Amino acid sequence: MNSQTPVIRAEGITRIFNPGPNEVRALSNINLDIYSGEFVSLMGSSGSGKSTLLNILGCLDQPTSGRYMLDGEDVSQLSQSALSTIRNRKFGFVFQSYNLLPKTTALENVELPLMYNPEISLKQRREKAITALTKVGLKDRIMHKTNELSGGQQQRVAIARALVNDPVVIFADEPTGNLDTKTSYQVMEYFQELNASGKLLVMVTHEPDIVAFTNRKITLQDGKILEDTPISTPKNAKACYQELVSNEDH
């Protein structure tokens, strides 16, 4: 068992919608520790409970009953501006529409999380801005506006966003739901660094070759855990990258 405590652990998280004769249990007594460097996925067909999930761990839902604790504090019961306070300081989201604002540049759009916190001045946001879009390979595209880029390439401009405040945990739902493989399993190679570089991060996804990238899988069926698994030896995103690419040449 590990020792360390968990950066997250969910107590018995039930979320029921529309309470009454009519009402849906999306999730049923939940309990999971996740850890400081996993990379965990989520699974399940659809219904099954794990974007819930996902959402009541980002603090974007709170559950019905149970306790989520979060490096330690209890935040089931937290008021909405704290909770915001901690998605904006402690959590960076990547979703699968890249939820990103048109018209503006990649720069204005990977900058929006800083311009919450105080505490970081206007040439520290578009320094951080900079380095995040650097780190995701899109040095030469900071000044395009969204709708000038790629699929591919918003996706990085949204992963580059989710960096920007450094969070604790990085939640991604169904990262690669719009892409093609190719460019999947370039931003599972993103995600491979970032979890190598000591980053948690928690996917959404229904798709069995992206968890192969992941080094934990829970299944999820009808708002239960039905397996948690670890993956020893999980595929490597770039090779798998390279190797398409070098099919492709042939």
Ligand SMILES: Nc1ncnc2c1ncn2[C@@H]1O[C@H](COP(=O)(O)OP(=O)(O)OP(=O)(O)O)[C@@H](O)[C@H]1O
Contents of the next structure:
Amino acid sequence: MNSQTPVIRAEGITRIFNPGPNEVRALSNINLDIYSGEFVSLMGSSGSGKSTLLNILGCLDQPTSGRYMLDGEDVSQLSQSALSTIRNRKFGFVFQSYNLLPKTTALENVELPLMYNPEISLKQRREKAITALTKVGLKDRIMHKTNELSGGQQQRVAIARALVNDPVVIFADEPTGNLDTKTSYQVMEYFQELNASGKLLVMVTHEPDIVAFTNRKITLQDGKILEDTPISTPKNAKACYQELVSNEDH
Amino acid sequence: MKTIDLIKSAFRSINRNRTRSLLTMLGIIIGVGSVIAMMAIGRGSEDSIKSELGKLGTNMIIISPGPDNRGGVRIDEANIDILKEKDAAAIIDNCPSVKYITPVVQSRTQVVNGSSNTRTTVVGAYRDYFIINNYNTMRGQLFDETTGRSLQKVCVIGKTVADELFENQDEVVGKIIRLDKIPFRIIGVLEEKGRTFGVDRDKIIVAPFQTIQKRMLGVTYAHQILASTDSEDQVESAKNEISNLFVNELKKESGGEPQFNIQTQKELMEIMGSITGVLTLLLAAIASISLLVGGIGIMNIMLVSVTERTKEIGLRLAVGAPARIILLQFLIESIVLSLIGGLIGVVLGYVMAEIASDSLGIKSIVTLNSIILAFGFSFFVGVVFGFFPARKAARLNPIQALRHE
Ligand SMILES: Nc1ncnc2c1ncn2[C@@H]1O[C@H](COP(=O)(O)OP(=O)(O)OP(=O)(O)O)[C@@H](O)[C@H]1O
Ligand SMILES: [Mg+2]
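To test you: the structure above is the form predicted alone. What is the structure of the form predicted together with the ligand?
Once more the chain from above appears, this time first in line as the rest of the complex follows.
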């Protein structure tokens, strides 16, 4: 496993907010390698720097110092427009609060990342969006406005949007934070499916039962990596979901 | 993002806040509307002035005394006697482009027929006066050179004068009227000409030049000399010929610089045209201030829109929208907003111009130019006032924008 080049390599990444006397050292000297095929969960108490790290790895933010190698290429000094192209072509994002466009159909929401890729025609865009929505089981909700969908369905639309551009990495910041256990398991089921199909996933979460579905757990504390352990036998989300449903039935 | 996506998204967001968008557009609507209406009315009055002047005969050249005597009506006392009857003869002999000529003397006079009387303009002129001014007789005949030379007291009267002095129009020709107590025999009545600039062209009496000059006014000069050419394109050369003649010949004789003024009807039309043109521009400039105010309204609402949609902008940036596309998205939105306003404004302006011409009797012409101008201006307003909010949107930080509530 360690013989291949990591997809993500953080070399001494430090992120300081508000430099000066009141500076906040959100991350200090993070060294991290993440390889293709992994499903990584980032744990840690509130304010430990999970979101900050995820944002830097997702090229939404840049480190104050240190290097970030993506697919062997140093991206820590790239321009904003180069970073937006990377996000558009290589990454997918899932947020805690879904962040869907209001009063807009599920289809158009999923099409959004492809709109910013000039190589994709209108027809391809539509086809890819429908395929992505079908993957998350929302084929019959394509033309529904997002405000007509339940929280779980909205998060599935967000997942479809994250995978529509066939990304290398999907970043998720507390994707199950607003969902009940059952729908959380369903979301994890789609994540595991994506992971199985070769996508790299990096997810921030608080919940230990959600961590159990991933295959690597990184714990942060005060901007440093406290613990980094592989999970040899992740739980199967699909099975857990079905178990929960059948328990409810009895 | 494809152009069609940008335009679609602009229309969608305008449509989403319909009332707000309409209120925002109101400034542009009123601005464009009043620019169009003002220009239409300006253009219309320019046009009617031109056609009025055209009625007077476009080939006319007016020679009058005084160095600064634009309009040919005001008479400079110092130079009043500069033009002589022989100058008219000199012009017709030496200027090949000039076909018709007449010296003119005029006076406002009391006219009496028995118990009826009126005040009117009495013109003393040659027979060519009728040709130059497009007058024809309705009844009777015109006088000729011999009547003038023999100082005959005959006259031709306009329709209004005839109506005011006589009950029975069939008996007018041959009757005697008194101009300033001097009896004149009416030999003809002129065809009706109507009004020009509100002046009744039929309230006139024309008599032979010499008769009026010597018998009535007792002067040795002419107030004006009127000349005319066969066609409009000869007017310019005729003017030059007359001007040269005056400078070369008449100056020598008088031993000084004769003070006179040669003006063509065409120039008069141009002067009037430029006056109304300036007026139109002034009105349009005032109207365009409301366009400016409309633009500020657009900027205001676009700033509100950017703030409201901060989260959406954050999301778009996060999924890889380049900053310049975000800029374009909001810029196009403000352009579409002001163009729709412009479109409605054009319709409004058209309606206002129509109403003005129907109810106020002002002629109005909506020109394509004014539509293009107003439309171009509203596009410009959209770009200028949309740019600042759009740039604000494009400069947002994706993480902070996503956190925005
Ligand atoms: N834009 C910012 N400006 C200043 N300080 C910031 C900024 N963003 C984050 N921080 C600080 O950096 C530290 C790490 O924040 P971060 O959001 O990464 O925490 P987190 O682990 O995601 O917490 P949570 O579980 O509550 O989401 C915190 O102390 C926070 O106050
Ligand atoms: Mg966080």
